[in-house]
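Take a look at this single chain, the form predicted alone, given in structure tokens.
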Amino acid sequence: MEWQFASAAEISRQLSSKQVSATEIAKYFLSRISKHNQAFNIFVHVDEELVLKQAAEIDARRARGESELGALAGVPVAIKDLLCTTDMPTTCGSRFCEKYISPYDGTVIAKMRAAGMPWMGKTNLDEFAMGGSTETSIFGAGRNPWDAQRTTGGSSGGSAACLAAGLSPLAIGTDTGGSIRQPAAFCGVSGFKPTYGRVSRYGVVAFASSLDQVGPMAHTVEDLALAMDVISGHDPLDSTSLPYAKPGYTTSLSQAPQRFRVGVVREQIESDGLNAEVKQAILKTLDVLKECGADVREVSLPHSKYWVPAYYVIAPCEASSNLSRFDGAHFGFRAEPLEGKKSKSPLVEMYSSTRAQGFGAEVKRRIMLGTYALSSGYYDAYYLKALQVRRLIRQDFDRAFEDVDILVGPTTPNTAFKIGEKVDDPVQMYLEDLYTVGANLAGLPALSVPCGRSQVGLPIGVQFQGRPLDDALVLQIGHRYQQAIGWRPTPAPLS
């Protein structure tokens, strides 16, 4: 049978009934990264003894009867080379981490290790995510599955397009700006970026702590549902993590109520910088969605304007004090000294190459902008106005949900863009988080699925955003678009 583009959920049925091996599945998608993965520079690291004996392990349990195999037991999952684990490197795209080695499993590692998924490898990102089109990264740019002349997006590009070229059923990737969402709509895949807390960040390599978050990406929403089910919850180990009772999100996800009331935000359907084909999807989607039970109706953010400004202070502050630990000093890279110079100070030397010679030029670009707002005398005008501005946004959010119960735009304002067309630009690069840093600077849930293709056949993403701690409601309503539209995954060309 072909299962490169099954639903996790479709694969579990078929691994419960004992019709298919978890040894069998884990062969097949082997077999298909063999094929694919060097055109695409999807997955950086796979390590193909680890993924088998992971899945000869499921079968042994399946076959000694136990009952507390868990729903997706057996099933493959890609992980975001930012993810720590024990078995594999996490080099974070980064010349720094290129050989090391985690000590420990990460929260999220840890609970899809005990539910039994077993991973096909690490996936290629920008590097430390900092990015949105994997080009950052030292491994090179990912290529998109629809059109391997385009981007993947980023920064969870690999994961992404894992799906999309259907060398796996799942992917974990991290979303501090859109890393999640942008790269799902970029490859026509399902992403979720659950509400600030929800997941544990406990062995994820921190880029913005107050912004990031992890979460699934798969081919339908029931599969991120599931995938929820087996990461979220509270972790001691996180000071950050919510210690709420996480709820049944899979079988939440028939109790979608038959009336619900959708936010279409003024600021973004009416923006001259989003694509006419883009809108056109959306406008389709939202037809779909009143057909379900919706009352749609316009609602306004004013400081959405601001979003992609306060989170390029926030987000660089944040990295600047994150990537300290980067010095050549503890682990990782450290720059050979320059044979016959001497230093009055080897140590700043060292420092100095090591950074310069580690980091690439966008890491080292959001380094020197945190550094520079996070200085005496800029601390106060950049970053303390920043976050001022971020409160405004959240209101902006509360007031837009005393009227709706979710916000639906879209994901990007564009499709995939040509790998080097923004480059060199990063202010244009950054636009391309537009319409989804506004639910990272507010901790809100935000789920992007495929809604259409463009006429050259790109796919098109649509972003359903909701309150916080509404992860579920977001997934039940995003799952009945889908059920409404009959939604299969189509494979992409592979060309």
Contents of the next structure:
Amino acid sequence: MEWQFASAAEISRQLSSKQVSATEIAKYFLSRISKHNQAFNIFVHVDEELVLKQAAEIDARRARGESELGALAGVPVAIKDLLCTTDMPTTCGSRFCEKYISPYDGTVIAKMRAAGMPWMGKTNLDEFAMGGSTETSIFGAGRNPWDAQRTTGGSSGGSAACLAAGLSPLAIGTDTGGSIRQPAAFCGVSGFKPTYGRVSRYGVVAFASSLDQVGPMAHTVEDLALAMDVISGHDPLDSTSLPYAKPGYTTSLSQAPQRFRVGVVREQIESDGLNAEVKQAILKTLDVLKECGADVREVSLPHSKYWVPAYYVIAPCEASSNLSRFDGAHFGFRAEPLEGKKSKSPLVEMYSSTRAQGFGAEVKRRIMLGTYALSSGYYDAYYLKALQVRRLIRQDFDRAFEDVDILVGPTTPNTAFKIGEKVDDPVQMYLEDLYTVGANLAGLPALSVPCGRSQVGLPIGVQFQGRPLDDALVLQIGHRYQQAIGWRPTPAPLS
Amino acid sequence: MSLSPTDVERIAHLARLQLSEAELASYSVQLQAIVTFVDQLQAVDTVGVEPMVHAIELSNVLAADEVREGLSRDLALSNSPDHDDECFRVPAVLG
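Got the form predicted alone; any chance of the form predicted in complex with the partner chain too?
First the chain shown before, then all remaining chains and molecules of the complex.
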């Protein structure tokens, strides 16, 4: 049996009816990894022994007839290398953390461990999740299974690519400005950024704390719901975690309303920057949704042109503060002192040379940008201003959601770009986030699912955004769309 | 606003980042481009708008004042580049 594009739901059914064992599934995906990982640079750490041990434990528990095994017990998962794990390194794609082994498991990891999901390994990412192309990793650029000359998108590029290449049936990513949705769109897979606070951030190496959110990536929306049932929920260890009961994402998946109102953002669908093929695919999606009961209307988000500028003040400010913990004293890399060099403060000298050598170019750029925007004399003009604009951006969404239940539009302005194309032009790279950062600034749930391919065969993604806390509704409508088009993943050419 | 190489040097010092001459030159150009880009924000009328610091605004999140197990000292020191089994060890503060 070929499992490479089987959904997690399908694997789960076969496991619980004992048609296949967790060990056979793990071995199958390990053999796919050994065949295809090197060419696409997807996993940065794979531990065969560990995954087989985890799978064997589930098989033993199932053989004993344990009744409380969850739906995803024995279904392998790939983890973005930004989540802290005690039994694998957590490198963040950085020289700083090359040898870092976390002394504790993050909450999402602990929940997946309890659910019996074996780790396929840790996936490639932009350094500290800062980037949109998985090119700034110390492990080198990730390659897109649809075209190896192109980027996977980022920063959760490895997690998207492992699905597209059929190396794992589920993956975990993080999304600060689009880092789950943009690579999902570029690699032709489904990815979900939940409402801010739905999933605990405890044990996720922080980039921008008011924007970061963990979420699942998968072949289908049904699989995303299965994963959300495992990873979400209130966590006392994360004080920004929402203290609300979690909906049953899988049990409510088929309960999409018969009729719903869809908003199309005028400023996005009519923008000059939107690629014609992407636009066509979105218009086609809207036609499908109309047949599913959608009443489609246009809405306006007047401050949408300020999303990216506000984001590139707020995110670097928070990053410069979060990354001050990388000081060469407590964990990670420390630079050797220069021979015979006299200094007023050897300690400050150590900090500065450690950080200079430990961080890559993009991370340093963002730290400096944030330091500037928070420094005396510039705080009001940049940081405070951006926070005020953030409020106006949220108010635009609130107003739009008075008239519609969900917003549907492109995930990205273009399909996957070539490796090296934007790496030296930060502003061009930042504009990749044009349609995705709004959901992070406002805290909304947002989903990207495949909705077609360009003439040259590159995947295109459609984004569904809902009101805060409407995570279940967003997944329901995404699921109905995939059912309407009879969605099945198409194997990527792997060349 | 405009950023001179002297400004970038000051920022790098505040951020504890040693920069080479070449880096100083390239970051000056790149940071200027980004600052010019984000300067668009100045056009927005924000008079009387309350700053929004978090995506979902919760307040007064409290935890019970109970003693709980924390990270052991051995584990806390386990990733440190230099320690003496009790404390983190760093170079002299003053040379």
